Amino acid sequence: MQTPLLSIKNLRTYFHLDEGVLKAVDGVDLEMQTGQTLGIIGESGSGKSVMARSVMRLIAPPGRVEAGSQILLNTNDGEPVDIAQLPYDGDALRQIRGKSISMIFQEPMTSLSPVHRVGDQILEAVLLHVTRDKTEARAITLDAIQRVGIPNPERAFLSYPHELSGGLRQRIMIAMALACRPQLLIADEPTTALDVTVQWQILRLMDALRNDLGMAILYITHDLGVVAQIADTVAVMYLGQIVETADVFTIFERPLHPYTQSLLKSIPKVGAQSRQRLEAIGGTVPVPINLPVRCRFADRCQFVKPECSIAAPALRLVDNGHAVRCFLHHQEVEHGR
């Protein structure tokens, strides 16, 4: 079998607070292949962004990736590297960030330095990971800016973030992430707060660059419409756990978990039934502090069973490539919780 580009085993990212231990990511298992686009969906508070930052080791105290978790990256240099075990201040981790894995953050205005020209911010990463020659690095930077569809790359290179529109700033973030040609791109809601036209342009751009560069994309969003357009495989997160995963067609046509079904029913539809009232998921995502051992969706589920309140279901395969964490489809319990 092909060796996965990224393999996440038992990922647990906890925040140790005065109120208790907040389990933002609690036992996530994922695999990604080269060239694959994996969509991570779920409500705000499900742990999507924390999981992405855990892969990049960008979790600040009081949070930490717990001992025993594995984030194996199959780099071009040889043997897989366990990112979870690398020192925060080591050269090995700095070489992986930007070169092997890059990330597009949610809000470019707060992610870009307001006092440095955007070209210099991209140039810094190229000088660190690609070449020490400043002339060559500048040429690579301008090519990255042009590749993301920004008119007049020279002018954009000399601009400060506040001189660019929201769409152009987002494209600069993508150019920065792609300048060093990473193996894996993590896109954390990169089209949030953009108008529909610019959003569609950026999605087409990312898909084209994926085909051109052969990289994998981990796409995090709560927008199911975006997932349907860009993803090959989908993982649904709820309260720090993966509750269902399958290929994108299966998720939309044959969802099994009640949470996934509820998410899909909340999408507006165009057609004869467009006047029907959209279904809403009752309640809110609870704060994951001192949670009891039980199904985490039980309080909001309309199909709840007695065992849901006394045991935690495990994530198990029910079909080829289709896994679900629900007692409606299997009776396996997750032990040691």
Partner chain sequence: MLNFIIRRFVFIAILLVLVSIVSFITIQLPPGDWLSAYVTALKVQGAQINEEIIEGLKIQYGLELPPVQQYFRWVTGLLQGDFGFSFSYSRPVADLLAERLPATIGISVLTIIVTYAIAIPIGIYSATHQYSPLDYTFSFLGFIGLSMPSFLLALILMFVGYKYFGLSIGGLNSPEFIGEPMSWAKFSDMLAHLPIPILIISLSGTAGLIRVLRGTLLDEIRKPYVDTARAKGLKERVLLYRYPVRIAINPLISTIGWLLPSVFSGQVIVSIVLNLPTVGPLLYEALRGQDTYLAGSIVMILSFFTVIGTLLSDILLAIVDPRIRIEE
Second form
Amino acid sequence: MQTPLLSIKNLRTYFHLDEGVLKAVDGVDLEMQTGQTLGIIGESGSGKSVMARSVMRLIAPPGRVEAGSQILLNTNDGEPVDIAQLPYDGDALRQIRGKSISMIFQEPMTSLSPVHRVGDQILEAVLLHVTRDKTEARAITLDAIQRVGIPNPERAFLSYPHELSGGLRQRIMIAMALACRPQLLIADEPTTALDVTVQWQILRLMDALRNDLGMAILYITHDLGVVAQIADTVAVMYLGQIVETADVFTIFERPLHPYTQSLLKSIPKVGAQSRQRLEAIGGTVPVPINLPVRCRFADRCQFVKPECSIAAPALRLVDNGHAVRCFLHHQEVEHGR
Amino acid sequence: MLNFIIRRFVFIAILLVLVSIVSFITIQLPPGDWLSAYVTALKVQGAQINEEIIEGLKIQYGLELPPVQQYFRWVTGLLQGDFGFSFSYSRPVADLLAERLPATIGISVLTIIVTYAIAIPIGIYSATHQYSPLDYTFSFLGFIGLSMPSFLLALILMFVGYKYFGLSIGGLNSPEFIGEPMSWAKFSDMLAHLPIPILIISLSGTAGLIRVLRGTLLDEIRKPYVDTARAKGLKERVLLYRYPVRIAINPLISTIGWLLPSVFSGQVIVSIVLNLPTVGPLLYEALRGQDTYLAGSIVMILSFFTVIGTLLSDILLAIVDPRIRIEE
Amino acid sequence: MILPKWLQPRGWFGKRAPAIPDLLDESAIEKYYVASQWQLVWRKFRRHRLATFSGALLLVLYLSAIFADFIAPYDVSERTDFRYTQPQQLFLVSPSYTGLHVFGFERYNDPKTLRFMYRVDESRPVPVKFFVRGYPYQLLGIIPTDIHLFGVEEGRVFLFGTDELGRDVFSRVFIALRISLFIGLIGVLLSFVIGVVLGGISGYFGGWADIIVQRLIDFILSIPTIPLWMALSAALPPHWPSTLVFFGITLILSLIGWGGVARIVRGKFLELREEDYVTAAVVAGATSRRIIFRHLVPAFSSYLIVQLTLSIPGMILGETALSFLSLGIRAPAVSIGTLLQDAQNVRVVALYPWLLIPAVFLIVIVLAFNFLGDGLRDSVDPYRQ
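Moving from the form predicted alone, what structure would you give for the form predicted in complex with the partner chain?
Let us now look at the entire complex, which starts with that chain.
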């Protein structure tokens, strides 16, 4: 197997609050290959967004990527870089941001500066990473705007964000992210704020662009339907940890973790008995402060066993490419976390 | 945009009419008319007054007319630069205003400049160094600044200056220059007298502005577009000034006119305490001596300037912030 | 024109990390999620020590203003021969006496400056007693009595010294608190009524009414307040009794001061009308009555209380400024502003600095209101973290 593009090992992002340490991301391991789309799915509060932002080191105090976390990025030019070790606001980190890895955010309205023309906002990234030549940079920008399917790039270039619709703004965000041809695109719920038809267009667009540009996409969402459409591989997060990971077909057809199973049961199905009630997962996601050492899903799990309250299960492969963190499927205990 | 400006101008015209009505009311409000007060005062001093002259004055100022007509008379006079006659000074009000207005406007403009020059750097520092010792210090000083009425601060500074340094802080010129024509020596003497009054008047505005800027900037710094810029690979310093600072300062700069009412208010009262040659003490004397035309004209002229200032800053705001134009 | 976001003041002192309940304690979590709005507000508010302290302090000050006659040992206008005596120090134990006491003093003429001077006579302790008889007054305006909180049986006690006419500054300060504190409260309530009525009309009816009210607000806000206040108060008839003057001044302050409140009310009203939960209530078929009282009022009241708290100091300072310029409250009524008139002359203040004691009260009051308002503002939005 080739060296992975991105390899995350034991990523821990903690928020140091007055009330204690909030372990938003608590030991995540991931690998991504070039050209692959990895979908991360989880409820709000599962730490998926914090995880994605940690990759870009976009964590503000009191949050912190803890020592011992590794985020290895295999750039085109030689040695892999450990993003977690780079000095904040250093040249090396800034060379990665926007150039090797780009990111699009959930809120297309507030993610763009309201007082700058959208074209200038894209141009800024191009000038930073691709060329210093203004004319060339402008051409690249216009090309990027065209690529995301905006009919009149010249006009869009000169607009302000409030003059554009939500869908167009998200296309602009994508254009901005892609203008510098990144190897990895992190999309943090980019379609959540959009209506379903626009959502579908944006997903199609991203998938097409991934094929054109040969990049990888890390796609964060809480929407199982979206994952099914776009992802090759899926990782399910719960309370800062990955509880199950497999390719997209396996996740939907043969989910092993009780949490994944209940997530799937909570999707309404076309053709289901109309009287059948949707199943909800009991309880709420607790706030991960001072969690005891035990299975984090034990409280809400239907199949809870005595050992679930004594030790924490490890994430172990149970099948080819299918790993799960549950004592129902293996007996390995996680140590040292 | 042009449409916006025209609408603003129409609105300003209405405002000015309202302002003139209010000013006229302040002229008319005092019980009795100023003429009888004036005549009584003269009689007390033992002056002989010709009844014909009084009648003449009455007709000249239209005192026997109904109030509405008096108002129109007064406004027509205003438009021709006739602000009426000051009885305590026995001079046309326009002359008195002309003497005091340069200092009034000069001090106000300097106050606004100083307010921004102090508030913007401190506001940015406090927001970017939230909860640092200096931030707490500025916050605390800011609270004091907001709580301390300017006249009291003037009083306390005068007290401290007099008691511990043997200085007298009043006035804009040392006694030896008063009444002298303007010269370099007088000018530099004036410069030496300016900082304290200006700092006093700007204090509460500065404190308020720091507070607003700090709050807004703290909000802006956490907005998603900052992360977008960061994710592009911009340097922290560059992105701070290019995005959140610009967005937070925009409205502050362009709503400069909104500061004017409070600056004028502060200036009037500080001028009275520190005896500065602005319209403040003039207004005070006029009110105490029932010199109604003078008092009303000062209220009118001060409101006039704030209204114009507000108009200018509204237009400025529409120019710098594309969102405003859409909303209007 | 809605009050722009950036102009809305926000807190900055004592902001702390969110109040997350102890996660291991099930009942604590339960309590957190079912607590009423005001319980949450109170819980958050208590975390702001400065604001809590300020609130308590203001409560004490208001109470002492209400019971000022009881606290003041002497009548406000009572003149004595003791002109400009310095504040007396209270002693508990001294060589000559044990128990709460001050020392008597004697007056002499300074041979050089020819001024009256006072010399403390340490051999003559004057015991300070509680609940002594003094000048007659009516407690709360109804109960006639002559019992005062403290006083001396012979001699005099001037804890804050005396003024030019030999009047007790301590008594004067507490009586002055009455007007200074209540003019702020009443003035804000009045402008609140005007503001809510006009702001409500503007927000509710929209259209032309809205435009007219908005322009009126803009107009009020664009006039420099102090000169107009001065002009209007100077026009109050000189023969009016001081109670009438008090109401006149309050009315003037609030007539010019309602603009801010009205703008806030209107802005908040429009904002709330668009809130999703209001739409949800409308869609669910709730009556307007229910929406207003069940959804709008709770969301609104906390916000208004904060704004009102923060606008009280402005009123207090306005009255002080007017009275300081002798355009406001007239004798025999006293406010902090009229007391400060005595401090207008720097030379006098330099000699008798205790004349600035009223200023200390003024600053403390205004600071306390600002801290309190700030703490409240942080607390009223219970779920914002």
